[in-house]
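Single chain ahead, by itself, as structure tokens, in the form predicted alone.
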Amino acid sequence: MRRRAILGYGAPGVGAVALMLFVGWWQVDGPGGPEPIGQRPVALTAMDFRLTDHEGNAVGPETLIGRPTMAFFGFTYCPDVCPTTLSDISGWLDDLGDEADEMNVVFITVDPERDTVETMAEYVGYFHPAIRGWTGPEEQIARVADGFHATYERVPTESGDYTMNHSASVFLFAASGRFVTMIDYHEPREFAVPKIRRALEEETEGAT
């Protein structure tokens, strides 16, 4: 699995100013800023869609209720922002030890023409064992993309092949399928960490 390296700090006074900057970052475009009304996701109880997981199981988003949520769409052709994330949500999930299986933990295909079950089956089964891969109809997933807020979009390569351009985010959603937040794509572990647990500290009532 591939760990991100720490960046060292500069001299005392740029230090500083760097530590302010990224301090009015975090609150207001980076992590710890609330998401625009019109990006953030719907609650799960107001989505409707059918696909399949990674063993052959119907699931829809009631699967996901009763219980926080963390997903993540991607495909299994795809070179480095999703094995990537995937070892990174590994990662954070033996960071919580015993609370991880306490989540559902969703990794949906953005492209089933390639990603059938089996082929699911066997990419998940390279990363912790709580990640769970769903497929189905490209109708299906277009659902759940619309649900989740989430964008993807089929790009031809120059060898006549094709690759996948998609959100790179996790989404956080509490038991009771109300949105919580969202883990940006190479977020470091101290700050990803802490949203888990507000999902798995948030009340099951008050679905939105």
Contents of the next structure:
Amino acid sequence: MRRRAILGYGAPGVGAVALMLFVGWWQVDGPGGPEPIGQRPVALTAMDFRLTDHEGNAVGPETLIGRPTMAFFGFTYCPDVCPTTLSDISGWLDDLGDEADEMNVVFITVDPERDTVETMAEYVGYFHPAIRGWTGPEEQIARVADGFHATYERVPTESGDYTMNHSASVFLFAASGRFVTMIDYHEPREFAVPKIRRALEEETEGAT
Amino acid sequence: MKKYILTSTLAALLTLGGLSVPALAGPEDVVVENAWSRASIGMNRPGAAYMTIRNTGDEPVTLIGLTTPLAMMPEIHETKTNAEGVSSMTPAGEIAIAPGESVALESGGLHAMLMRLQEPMTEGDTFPLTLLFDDGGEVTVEVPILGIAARGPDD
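Write the structure block of the form predicted together with its partner chain for the protein whose form predicted alone appears above.
Now the full complex is given, and it begins with the chain already shown.
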């Protein structure tokens, strides 16, 4: 409706308004804006990355569109948080029963150096069969993390190896790709299944 | 290495009545309950073990370290998750347990981190883990190894 009024001023007016909008976006939400900590992920439809799943298939954000998605980051050399999260997720999927079949569940490594396709295949095999393991080149992992506003960092250990600090939240997206909510690592576990149901329900509501 | 095995065998012989959990040994006032761990894939990855350590005595006790024939570098580590949801792990140092109090080594918090495994951790097996205290006391517990996807001691 506003657009109709603007049309009256002709192309230069539209151009000026567009420029103002662009400047506003740049300063508030765009690359020129301040970087808030703990931001929400962007929509899957706004992400761009190329990875390989644990069966060797090429995958990307588009693989996830059309079904609700549960995604999280970790690495297979992780002794505590990652197996715990994977076991928790396996339990939630068991609780959801048939509903779980309608979801994508993706475990994305932040340690592609050690987590090859074969390593991911062996590891995810120990958990719920719905869980897919995704890996890929370091620069593609970085792009995924950017889209999720997730962080990870390689840290040397006393034993001469290294470990990874990483975002431990579980991210939930609607079938449309829109980010719905996340399950934080320290959240009471009984909140998880209702949150997952919310992501599942957004699908039928035709989320924006 | 030989000496180490000898002392640990000796300790096991002196202090262990059997493979049952909870195990009580060494300093009479320390009780270890609900010990468990997850199976490992091979030997390259660190393992983790969990338990509750209870001080039933009248004096504080301080846990200063761990030994086990299973791993060259067993250490108490702590997982911390910050406000941005980022998890990290650091050595926890010494852990003081006040009289009547207990400390839980559990997923997402304190845990016995088993670095440089000497053999794979196989589901169904157990391994001895010795807790070292600052007064020279030791408590050895047999830790059951559960499946990789185990969620707790009862899984």
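Every value quoted in this text rests on a predicted model; they were computed, and no experiment measured them. Positions refer to the first chain, counted from 1. Rigid core here is just the name for the largest C-alpha set that superposes within 1.5 Å across the two forms.
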Could you tell me whether the Cα atom of Pro194 shifts by at least 2 Å between the two forms after core superposition? no
